[in-house]
Number of protein chains: 2
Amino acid sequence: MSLLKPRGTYHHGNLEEALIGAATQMVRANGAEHLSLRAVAAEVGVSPSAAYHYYPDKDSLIAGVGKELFEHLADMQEAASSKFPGKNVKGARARFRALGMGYFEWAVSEPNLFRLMFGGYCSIDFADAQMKRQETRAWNLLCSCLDDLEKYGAIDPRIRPYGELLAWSTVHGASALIIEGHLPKDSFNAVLDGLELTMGIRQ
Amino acid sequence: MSLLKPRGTYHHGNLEEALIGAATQMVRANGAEHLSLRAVAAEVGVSPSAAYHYYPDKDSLIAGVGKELFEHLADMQEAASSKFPGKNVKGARARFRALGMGYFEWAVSEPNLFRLMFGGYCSIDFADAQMKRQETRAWNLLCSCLDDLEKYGAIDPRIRPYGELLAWSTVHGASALIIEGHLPKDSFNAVLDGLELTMGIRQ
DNA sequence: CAATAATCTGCACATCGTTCAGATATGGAG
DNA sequence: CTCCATATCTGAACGATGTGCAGATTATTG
């Protein structure tokens, strides 16, 4: 199914997903604050009103984009983590680093999408079951990585209970601050180094 | 000078600041994404075009709000820090905690303003000299607090070089994640506890 | 008091989100 | 195959928005 409706036809056939796809690309390029529902509809080859059959308003469309992005982020985290399957200290440490780096690189490479997800642009209910699951997927990756580190004695056990909270907050905060120009890009490596050092993560 | 232009008059007398003031209040209440330049002008008792004498477009007005907010944040950090002037470990530790808590409480009490500052809503050039100074003011508070901790031997010296970066990233990240509903509000205390623990900050 | 500059208004335009009546296609029942 | 209910989409319209411009009003300076 293509995004653009074949001309001469009346039914698109794939509108709901096509709208999300086009909206995602336009947010990616111009930022969520400049997204125009009319432009999205035009891009897909459909009248503006057609969108209202699938999304009650523009905010819902943006929320739809956000939901897909959170799935995508969880997928990426899984991919990053599974690149280092080693069942030993080295593997666990590599996974930790890959999770943090993956998060940051996603943020830096797609700042407009990252802002949409975390900047209050999309009104997603994160208590919602389906949404919770996506967040939990990524969260669990981090937890089990820390569990592994603990199992191998490669993390300070007094610190372990704070692990997920600290790691996510730090990595997220550094990513956000760097994206917005408050910190230089190359500081992220130092952040990861510092995080490993402070959490007592060692070879 | 009041915000509202006295009726029957032609010149406002204080438009530039009045616009910022009204805009700040409206962002505070409804979020930057719903700010209307026309509504701001109306609130101040002036025609929409009048605003264009002081700000070339709506984004610049929002940027003006942002600049003031960064000044305000630095002021608050100074106030929080100066509440604990003790020239000893206890004082330095209290300052560290107060800086983090102040940052978080500001974020939680004014999420819309916090988003405007850090969510990519305002296009501020943080390389700009005046802007740099405000950020540096807050940054220096953190640095000198960490310097004090080091001086009193209350922080792991190996970790010290990462201190500012880690503390700001972590506190900012936790604040942002909590505001957006990704983490529960009460997790911030744990974040601060964990931060002190991992950085080796001790009595 | 006169003239120049600063400040503000009124109107216009294109664009936007959204609504709604009605057009068009699809799929199932007879 | 035909007919009809239903899903899907169009077109025109409304009010609101950001912004530009010509000109009105006030302040300031000589």
Given for the second form:
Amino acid sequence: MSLLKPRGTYHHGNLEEALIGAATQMVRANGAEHLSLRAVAAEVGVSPSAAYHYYPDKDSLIAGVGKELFEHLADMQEAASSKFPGKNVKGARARFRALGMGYFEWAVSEPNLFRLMFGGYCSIDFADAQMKRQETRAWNLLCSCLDDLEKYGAIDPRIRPYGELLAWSTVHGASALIIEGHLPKDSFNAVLDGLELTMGIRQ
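Could I see the form predicted on its own next, after the form predicted together with another copy of the chain?
Chain alone follows, minus partners and molecules.
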């Protein structure tokens, strides 16, 4: 997914994509609270009624942006973890750390988009099967990584049932605190070190 859609790129047949691209660019610059469907339509160069055909209100547009952003986050984490393919403790540990670092780097590079995803603007409807698949791909990457850590004897099996919640809440919380200026950026590696010690991850 392209997170930047320059003005004037709309052609017949890809209006939905153009609206999402323009909305993403506006949120990146000014935050979700300043987004409006009319402004997005104007940016793309179409009438509000044309935009309403795809997104009847601001909430539905934000949900569409959120879907794309969750996919992009998963793509980034997948690319980061795929650099460490080893089927052993070292590889599993490196993938675990890469997932956390990928999450953090996404958050600090796109703070307004991160706030849109996790700041109450996007509600996840898990009754929607397609939405569930999209929203949980990053979660499934974490699950697979933790399974590998257990498989290769890098963590105590007793900690495994708590792994996803412990890892995600720690990484997300630290990322949010750093974005909002409550922790220095260079503290994130120490957060990962502490998470590994807490979970008993062995090298």
